[in-house]
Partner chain sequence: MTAFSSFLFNYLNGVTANVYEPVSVATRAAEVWAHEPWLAIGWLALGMAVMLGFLVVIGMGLIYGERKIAGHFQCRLGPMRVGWHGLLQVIADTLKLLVKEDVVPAKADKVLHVLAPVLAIMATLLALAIVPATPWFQLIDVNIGVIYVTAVGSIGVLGVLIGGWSSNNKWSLLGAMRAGAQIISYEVSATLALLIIVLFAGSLQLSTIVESQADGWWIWRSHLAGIVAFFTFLIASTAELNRTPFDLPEGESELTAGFHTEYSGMRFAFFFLAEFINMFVASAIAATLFLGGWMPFQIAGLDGFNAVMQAIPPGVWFAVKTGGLIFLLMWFRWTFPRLRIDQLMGLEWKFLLPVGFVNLLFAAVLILMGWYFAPIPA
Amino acid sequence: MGLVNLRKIRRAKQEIGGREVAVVISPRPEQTRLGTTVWQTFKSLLTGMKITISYLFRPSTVVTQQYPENRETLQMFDRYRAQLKLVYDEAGGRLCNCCQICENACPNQSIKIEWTKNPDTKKKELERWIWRMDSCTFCNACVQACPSNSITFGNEFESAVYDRRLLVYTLNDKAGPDAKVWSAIEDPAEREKLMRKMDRYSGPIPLSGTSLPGNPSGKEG
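Present the coordinates for that one chain in the form predicted together with its partner chain.
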């Protein structure tokens, strides 16, 4: 019978296709004597049993979260992808400069960025950053494609709604220039003048075409 000697498993670097790649090298199963096989079998089974019994007697290893009850103290995970967010700098300037690389990177057109060109500064100004959560697969391609790290996935996972049209919304609450223009202006009052308020659901709603109740400005997209 063949057994893999676990002690001989090691990490190494190997050149694959002209690149140094980190690999794990596992030896071939060795032919062992019957006694060794039986001994190794029972030893490895006992090792596994030791690990599981240590979980049983240590309640601290439990990872289950009692969600509705511990809503206040719920611990989420950094890598969890719940809702797409725009990133802002310390001054409050939006990092996104409307380059639309994320829009091209999106595999199913879940992102649409509407922008206008400011005739004075000859710069793009963001109008709407529309995210279709209903068709998004949370593949993270947009976040990886973004050259200025201006979008990220947050932890706010309670995103259930009663109307699926509410899943298509505008991420930015203010339309206007990006952080480069914004942060160059010292006076906060002057900065605010550049921005227009943008509400969440007034953009194009590309579903059934009817306007949302209580939101007459919703138009077909």
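Numbering follows the first chain given and starts at 1. For the two forms, the rigid core is made up of the largest set of C-alpha atoms that agree within 1.5 Å on superposition. Note that this is a predicted model, so its numbers are computed, not measured. Compared with the form predicted on its own:
We have the form predicted together with its partner chain; now please give the form predicted on its own.
Next comes a single chain, given without company.
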């Protein structure tokens, strides 16, 4: 058994297939004695046992979560990405203005934004904000690209379903104008007139490019 001395690794250029390419030249591993190998193995074993024994005497430092026993008290870390959510202002207005930048930023087309144009204001109004959780890689590109900070990832860690069609759904519970138009109207009754209630699973629910019958509620295909 031998170890490679990282300090002796160097970069160079070699001609391969008629082209000059950059390569990394690594020296031959240096042979180690049997005693050294045994000591390194024993040392790594002691390191692992030290961590295990410390958890035995200090159980409060254990990183492993006892799920589902602690289901009621378990809190995920802030950096954990679970379900995508729309962000609303203090008045309840939706910050999303249908710019579709997040849709364009998604690397695998897990986002589809359907919108209509108001004939009076000539502005976009959100119809459906569709998220395909079944194909989302949780890369956070959509959240970072959003210029109005209107979407974020929550910490809900239980997302398992028995029917994978339930992983494609509409995020917005109401269709209509964004927070800029919503907040400008003081009368709550007038605000409600501008909004239309949306079902979570209404509209097309595609799976591998095919609309499927028997979706939980709403229209098919």
